[in-house]
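Below sits a lone chain in structure tokens, taken as the form predicted alone.
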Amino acid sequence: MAPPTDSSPPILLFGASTPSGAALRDLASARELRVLGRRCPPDLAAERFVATDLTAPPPPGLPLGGVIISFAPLWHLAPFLAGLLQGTGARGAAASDRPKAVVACSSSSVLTKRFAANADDQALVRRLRQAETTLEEACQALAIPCRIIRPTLIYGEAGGYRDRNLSVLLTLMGRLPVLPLPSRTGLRQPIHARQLAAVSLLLADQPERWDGPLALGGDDTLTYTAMLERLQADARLQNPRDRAGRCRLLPVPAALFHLLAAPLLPWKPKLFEAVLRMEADLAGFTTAHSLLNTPAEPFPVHPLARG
């Protein structure tokens, strides 16, 4: 990705207390950057820092000039950004006032659990395709770009702020001698939190490069089970005594993996749904590696997030 430029336009960050959030940061440590939240950030400073609520009615006087990139909950974002853009329209505001792009994280959740049987994952897609749609139309009625991105699986540590996803897995390993695994498990597509920030920097300032949603993914596509053994692998080279890394993974056919799991079908089923598609094909997606023009990054990419 080129290096930005005096030219550069200033970026408005949403969701800056996010491993994506923190790495964006980094990234664009040379570029004029606020940043939008309910608290600032300890390690930045407070001139950068504009105090902003998304689940309350936009403030007046918030800047918009530059871009906005966002990794804040979606369903927060979208009405948030539609009242602030159409107060913005109302008033008649400079092309100068108004965001010239706005990038968004949403989920591949739409994708993946559009066919979820429980009523929480159902609930998300409807959230998500909502304020996606909210989102698009606001911006496309002052022909601002917007582009949103769906990424799947987002791992990784930054700024001290650390991924929910592949760090559970590895505390789990890190309690569990034994952990029963269907013999046959799907494919998985994990993308850093550092290769997000890096996507969603570069569509921000170049958003030509892309027209609609963008289901994004990592450079390596593997098996849940080589997912895991990867994990492992590279935990034992941290520290040979890591628990996590002796953790043995149990191949057991699906019928019995199905039985040991039915006992979380009336207690928690969304959790249910959650193991079973450990045997799902969650792949496919758009390298991060090909939008960047740069070499692609086998997993898992560092720095990881420890349980």
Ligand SMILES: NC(=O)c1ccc[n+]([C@@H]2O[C@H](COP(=O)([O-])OP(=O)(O)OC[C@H]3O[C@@H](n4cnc5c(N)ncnc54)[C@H](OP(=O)(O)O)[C@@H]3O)[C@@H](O)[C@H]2O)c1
Second form
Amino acid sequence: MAPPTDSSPPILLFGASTPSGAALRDLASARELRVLGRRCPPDLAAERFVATDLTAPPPPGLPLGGVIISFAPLWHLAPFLAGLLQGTGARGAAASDRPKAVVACSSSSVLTKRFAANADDQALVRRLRQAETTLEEACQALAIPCRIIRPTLIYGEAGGYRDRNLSVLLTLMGRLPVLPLPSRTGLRQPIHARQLAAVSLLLADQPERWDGPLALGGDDTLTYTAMLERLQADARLQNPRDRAGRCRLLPVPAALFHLLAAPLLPWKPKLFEAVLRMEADLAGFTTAHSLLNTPAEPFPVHPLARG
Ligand SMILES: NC(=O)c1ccc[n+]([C@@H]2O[C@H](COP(=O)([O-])OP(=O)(O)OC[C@H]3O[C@@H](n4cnc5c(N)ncnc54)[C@H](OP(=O)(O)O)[C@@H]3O)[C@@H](O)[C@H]2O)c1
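Rather than the form predicted alone that you just supplied, could I have the structure of the form predicted together with the ligand?
Whole complex next, starting from this chain.
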């Protein structure tokens, strides 16, 4: 294992086995970094891994100095970390044994699904809100800066880890000759995993750059249909014979589209609502490039994942 060459505070990383976690490891490759998770990423030296299940009691002697960054589900992370932080507070641990900052991913669903009609999405919003409050209060009690990021649709590939949303749509388009879509689709602001990782690292090192929860998106805002068209154009550019690039996107009047989706309602209410959400605007979030002070990156940012 090469010794760290960057003397910035060490990083404790949860959710390393995600595209964002892998991208963060890449961005912070010169830094001291430990991964906490259930499985050691295949390319990580064993001494950099601490086996940790967020739903079980923490392993003893977990080092908390440095900055904490998480891409794991917030409803697991928040009670786990809050318990650990309360323990350090009660022990009167030295400042060097306390985190300098905590950056954790929640989701823009907290905002976009708050009026959802189905019970699953309602429960998700409650779970995320509760977790955000738990983590913020635990950090506040020890005066540790806590930055909650609420990303929207995360896509892309990093370190062999792939997203499970746009890659699934690409696969679907590769299998279907025609894909019906509502004639007017809503806005999306997808964010690449590398952009999310870069913003997370920035806020871990400079938490003063943002105050309160950060609803975060990519640099481009485009309709759902335009997002699929750009994915298709990109697939054709890589390979003119790519089947995903040849799928016909068929605009269907809204009333007919609702009728086609209606059979889902009794047995898959969550999927039914997800299909109807194609018409909703889920955008207007802070752009990654405005925080990073970098040029805007048009959609799609590479590398892309294929399902
Ligand atoms: N995907 C999206 O479009 C989207 C949108 C908005 C917000 N988010 C949020 O952004 C973050 C990244 O999303 P994602 O979809 O890439 O990942 P995800 O599926 O939400 O999270 C998977 C990661 O969490 C870890 N994890 C799960 N349960 C764990 C446990 N009990 N103990 C330890 N680690 C555990 C997994 O590690 P193992 O290797 O141990 O399984 C894996 O690294 C998450 O916080 C997610 O809620 C995602």
